[in-house]
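Starting off, we have a lone chain in the form predicted on its own, written out as structure tokens.
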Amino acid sequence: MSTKARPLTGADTLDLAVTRPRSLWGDAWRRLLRNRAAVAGALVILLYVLVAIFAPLLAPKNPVEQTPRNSLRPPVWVTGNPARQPNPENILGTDNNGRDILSRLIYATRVSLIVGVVPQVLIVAIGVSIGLIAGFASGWLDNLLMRFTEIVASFPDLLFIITLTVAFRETWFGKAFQGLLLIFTALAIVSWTGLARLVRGQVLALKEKEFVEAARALGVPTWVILLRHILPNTLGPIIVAVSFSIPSLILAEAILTFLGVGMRPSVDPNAPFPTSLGQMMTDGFYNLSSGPWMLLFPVLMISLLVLSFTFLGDGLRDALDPRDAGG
């Protein structure tokens, strides 16, 4: 007995739409939003970005303005010392030169965010390029690139950066953008090796897949295969690696500035980068006994920023991990 096929109705169309499989990126986005720590970290990072962008509007005072007879004022909630009373105009107190700490913190976030993001452009460009070429080419070219990567990775990162910054600090290159250009370059030179190894491992696994073999059989150029077929499938691990790399760059800049070979502070009232969190930590360290709040606030600011990027990196790793795709 034959049965005639029933035409699709609106309800059937709705059922098909509901059961349509979700995309990998859409599924990862939903898992990321369910991670409260990652969402909280992303919101804190967004707050830092807004503070850095609108620093001239948010800062109550000029960050380099020195007020006479107003040095080492404690925060407004610290009382009990009749010799050094807080100034209501300086909510977080002042430093040893009478400069408003809150205003300096607001401007200092610019340097930490820029140092964490700008060198990543060079790191990704170098690391991804070498990883793609080495993994896809194999043979002698792979060996050459990986041996070069191992040589660069064998240098102690911080020692190499300090050596490079000291050697070029007094040149035009070391003075450009208050020394930030030299810091960007030094950080990028030693930080791309891990990303190159990661991308190479991903390419080695992907180049044997059926879609890559099919592209080869159709005569698709190698650069098209790398950029359109292999690179998009490595974006997940790259994004996670970048999110974990940013905190290390922020800490490296703070350490370099603390050691005296980082960003050059400016006394120009119109300078976009009058100070950094590392410079404020240095000032606080040398005035620890007389003004401990000078060290406390920049340490809290940089710790919160690094912790937020770490939480976001953990959330991205869990969201983009294919083993958790069904969770």
Given for the second form:
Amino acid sequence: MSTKARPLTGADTLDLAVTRPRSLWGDAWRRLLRNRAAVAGALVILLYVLVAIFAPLLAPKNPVEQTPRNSLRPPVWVTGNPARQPNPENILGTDNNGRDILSRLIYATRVSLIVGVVPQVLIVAIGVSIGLIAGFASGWLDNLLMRFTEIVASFPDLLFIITLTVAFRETWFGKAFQGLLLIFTALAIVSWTGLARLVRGQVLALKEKEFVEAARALGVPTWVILLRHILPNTLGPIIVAVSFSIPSLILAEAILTFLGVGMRPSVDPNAPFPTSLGQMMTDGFYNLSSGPWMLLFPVLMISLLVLSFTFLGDGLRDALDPRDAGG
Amino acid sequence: MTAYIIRRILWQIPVLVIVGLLTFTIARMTPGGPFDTDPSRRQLSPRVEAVLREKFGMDLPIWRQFTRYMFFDLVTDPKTGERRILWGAIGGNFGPTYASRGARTVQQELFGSRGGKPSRFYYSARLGLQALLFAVTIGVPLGVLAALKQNTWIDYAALFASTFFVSLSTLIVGFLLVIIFATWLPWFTVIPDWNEPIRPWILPTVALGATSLGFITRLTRSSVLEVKRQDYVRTARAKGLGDRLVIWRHMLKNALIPVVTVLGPLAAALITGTLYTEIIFQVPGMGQLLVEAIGKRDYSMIMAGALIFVFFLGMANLLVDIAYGIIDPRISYK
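Right, the form predicted on its own is done; let's see the coordinates for the form predicted in complex with its partner chain.
Next comes the full complex, and the chain you just saw is listed first.
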């Protein structure tokens, strides 16, 4: 009687051996997909993006068309007040100028999304280059750059943005793109400091690592070390920082608009950006007693969007930096 | 330690000067001046405007306008011909406001009481301090509780609420509070009566403190969780110390150190948060006045606002750093 000897080099062991090594990014991706809150957040964001892109197809009415006899209608399910009956054509009611709130909300998502994303280009460009240079240079240049960063950071950001937007509001720059260009720039000018400090810290830690030393020993020029060896290793924290700063930019637009220095609403029926959630909240706030729904709906819209970005950011942080997952 | 504090206070001076210079430059670059009135109202006659310009020193060279505002200027009394020093912001003189055509100074507007009512500064400062107090007294115990009951419903509820508050910021929380408590539930009025002692303060304090509350809760929780696993806590338990003693003497003392450090940035958020919280809840504080001043190009008020904000911010950060050094003996300032 002979025992069946299992061949040492079976097909399955061979399979195991050729399994491709799991990459850092692949691992992070898998961890992200396991995080239900982050996936839900990403799906909601995707939904907002689709709504923003297809706004003209989705909006039941023109967002700027005013119908004075149809103003301040409550949402269709609010039928309690006999003096103010809802109009079945306006599901979420109308504002004080008789504009359809649902259509305005659909268009308003556009501004919130671009204001969260576009300034990031400038923020990353300034923050990363200052952080890289300061971290790698050390000495007086590092000192100078970091002092500069400290001063910019110590300025109350909101006050600075308001002053900037007021200063340039009436110039061509302030009027370009309905005032959004100025808001993007002002937001970026104050928002890069955190990223610069983060990148500098990463560079300081990385430049002592063996692979950097090896590259230097091989005679690789400094800028190549910076861009090819150090920058890719700081990418994870940068992505996390950016994803966390998106919601704060979205809220900043709302705050600026509320203070009267935000984007300019358009009355052009073909305008791609007729209004923003911040503008709608401001209108709603000043009509609070006659139409609370004018405030409620944009507040809910912006809350959902901001929370989704926060959950996605949390997920990204846990996925890209597993050491920090406890917090 | 003393040397460190002195150095930190001295470092404030260049920061304030740079902030002043920046604000000054931006404010002066702004098209339109403080004496442009709206076209529907009666225009200033050129002679009156000339007198006002002289009164505000706007006929001086631009650099001297700046040093006059920030530091001091030598002025000659037109009657006696006597020369004397006119102190600027450095001596607590923020100049006459443009909006009042020079009748009232900025410090009167901000710090003076108005017809028996407290000053604008009082309202803003009290609101900020109340919000900070609210955030700390609720946030720290909530964070500790969440950490001690990790992975129970208390923990999840605390985490969810704090994430909600942190991400939504004061503006949205303020709007939600107004909608819920001032329009749906008739507990508060949309237009508050500031003669009442407590009621008008509640909503703005909660709104302004909510973000900090969420932040402190999350930080306290993660910090206690980390301390909970430390060896010295295990040692304390192994010695047979009771729960209460371990938590109070061994865990909290160390867990609260990171919480103290975050109070500086939080103070910054609170200070700028007052700007719009005061508008939402109609608090008669500095924030409202400052936002108006920016629209009106009231140069002296804008400058004063920026300088005062940055000054308090610096002081808050210094206090936090000193407190940090006292709580954590491992840190020494040289």
